[in-house]
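For reference, the chain that follows is the form predicted on its own, supplied as structure tokens.
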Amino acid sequence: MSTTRFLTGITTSGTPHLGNYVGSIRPSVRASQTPGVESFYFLADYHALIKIDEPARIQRSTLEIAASWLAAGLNPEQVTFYRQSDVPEIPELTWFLTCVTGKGVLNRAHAYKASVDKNSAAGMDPDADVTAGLFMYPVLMGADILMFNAHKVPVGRDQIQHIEMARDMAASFNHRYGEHFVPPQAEIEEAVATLPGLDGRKMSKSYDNTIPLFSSREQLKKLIAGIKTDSRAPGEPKDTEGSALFQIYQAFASEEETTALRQSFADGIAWGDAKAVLFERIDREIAPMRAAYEDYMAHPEKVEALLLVGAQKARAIATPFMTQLRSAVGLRGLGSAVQAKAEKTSKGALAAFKQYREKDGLFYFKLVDTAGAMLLQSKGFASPKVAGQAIGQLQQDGAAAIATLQAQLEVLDSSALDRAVQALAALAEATDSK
């Protein structure tokens, strides 16, 4: 069964709130305990940037929400969890996709076209407070996304234009430089897409109508007695469409509940007494998180720690994809360039796996160049069907499968990194020509 890559980020801009939970936290984690999904979890502190100028905020925010996805149940262990900032492919992924992004694309965007609107409205340059980082951010999204391959991204209906860029972005890249980029698609729970906030309109930091995550009981209570409903009396029916109260607890709330609250609402039920049932339905999934979340929070050492093992592993795909694609544009080291002719004038001469047993019992291969330095070196394997396997591996999915099979392959420096990348492309040439 292949294996499906999950990806979701949170900007680290606030505090996580109920929103954040129902759209993205809640079922990326589900999704991380299905079988065949790998799953990839970022703090997106660079998103923070483009509209926090406060240091401490983003710091702080960085530690909640990382506390949050942990205290609802993400294993490190099974994921990739990682800070966005502590991959800097990820940037350098960026500048490649914003070569081949048009200008008109991203004039598009919901933000940007949101800001110039509010200025033409106001009389103003309809650039004025506009930061070329705020203009460009789409493309930074679409660099999260398609540095480590993902096949589907949750997000709320309101972000599903950022996955149609990221698919523009891919295949524009693919187009000129040939196929690294597999389209994302949008993973979209269609009952809470969006979550509405306490007034209503869509829950929002920057609407300051969020119900933080971790309220305490009584917080929690009181901020739900605050959601904004109509006037209509106990006893009165009332409509389930529109209500915010009503779709909140849709949110957290099973088929069979759900069904019985609509019928509650043709019943007149009294809003204090609705917003009892919200209240208690709420704090019945998130109580039992709130002893670890507090644990997390008392202890950050703990997270910086996840988070920088998760950067490893992270980069332990990011690293050599970025090799195979700097060498795609042309970015390569000189030396290359004269070993991809000699290799193309020269008769067979190709680069080569050589399989052999150790005394230890373990049966290793490396990859050799033509003038017999070694390019890759794999660790034992267990028998040698195995590492033949491996070796198929390599020569069918080149850079890629290098990045799959990291686990079982020595460390290598860059220069014989980019140089095995051009090897193994030269391999699969010669073996699609026959």
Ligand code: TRP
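None of the values given here were measured: they were computed from a predicted structure. Numbering follows the first chain given and starts at 1. Here, rigid core means the biggest group of C-alpha atoms that superpose within 1.5 Å across both forms. First, how it differs from the form predicted in complex with this ligand.
Taking the rigid core as fixed, one finds a CA shift for G361 of 2 Å or more between the two forms.
Core-superposed comparison between the two forms: CA of I10 displaced by less than 2 Å. Remark: with the core as the superposition reference, the CA shift of A423 between the two forms reaches 2 Å or more.
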Second form
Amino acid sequence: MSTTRFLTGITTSGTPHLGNYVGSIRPSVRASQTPGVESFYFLADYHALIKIDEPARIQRSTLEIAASWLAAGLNPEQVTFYRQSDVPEIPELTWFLTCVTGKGVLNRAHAYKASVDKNSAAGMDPDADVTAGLFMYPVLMGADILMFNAHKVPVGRDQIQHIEMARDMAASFNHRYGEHFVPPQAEIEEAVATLPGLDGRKMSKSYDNTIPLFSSREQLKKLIAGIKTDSRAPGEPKDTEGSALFQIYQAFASEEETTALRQSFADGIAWGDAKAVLFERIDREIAPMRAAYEDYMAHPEKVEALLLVGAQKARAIATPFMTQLRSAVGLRGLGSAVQAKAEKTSKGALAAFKQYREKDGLFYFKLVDTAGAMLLQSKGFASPKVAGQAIGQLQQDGAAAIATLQAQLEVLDSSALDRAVQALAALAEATDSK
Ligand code: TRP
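Beyond the form predicted on its own, can we have the form predicted in complex with this ligand?
And the full complex, kicking off with our chain again.
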């Protein structure tokens, strides 16, 4: 497999704003145009049910987000573009993952913890007004990702924890039922990870400080005029640090443009003029997409047709994969007793070496324990044969080989190293007693 699969979803709980555009829509469209990338982008409407109980609003938001993505240049022929709730395999997988996820892990999820902390601070029952849906949110998200074995998940910083949880779910499932999932990785675009809103806090529906991605020129200008600034007068030098206006500009401008505005700040540009610069820069990027957006909004049936094709593409993967997973956990027809017997004898699993090839063309291996945790990780080898020889040496000489192969191995912390030594000893013992 040489292509990298990117996957991301947007919750259909509101009208897309500049923060969604910069943090998710724009980078995902760009990524989808990169050669060697296979993209899965979806409207996370099951997720929306966690927050929204207004059916019309969910439907409206689904259309707005789909139209925004398409207007921003997403090509549905290149991308698997679908609505989450058109893929019933996702909630089914959610249940499988629920059964391999520690409740304690979910207790620590940020969104849930934030609610609990807020309740506790107010002297209320910690779980007051917390639905099980909010609690389970990371598992649904894990199913979104693992359903398509995505390698990279472009998300904002606040979502990193969820990707880590998805990795853990993949490892726990693989440990119990064999290798079915690849561990996903979060992909953060450093410069744009969080866009400030009108009041300087993170741009977010929950702070009511957003600038909608698609508004008329006049509305956009008006909203930008409302960005919070300090009270420095024209002619006084301004700070770029901590300036929401400057940060938003940076997310749209080239390096040269940013440098120029930084100079203007130092030279004491009036806030009103800085806002005009920001407005023109944003509008220059958004204006060409406006007509397409308006057209999709006026013709929801066009969007619907595209989503249905996307659902077919998604299910062409999800349906057979789910069949495989159902069989793996033992939800299968009663005709096949053979497989059950084979599984019985393979119990008492040990750490294992995994060989793989990376995009750099080199050959790697790692030693992972039964829970999927990494014990050893090699550097790149020019050929699979040389990598194989190193594995042979480790199997034969155990700890001693770790020392001789030092230059070919990544440095891990001492606890992983300890466990690697033990695992190699156990492997050697198992081989001897065969
Ligand atoms: N939880 C994400 C958000 O609110 C949206 C989302 C749902 C998502 N499922 C996902 C993002 C899977 C990436 C991958 O921003």
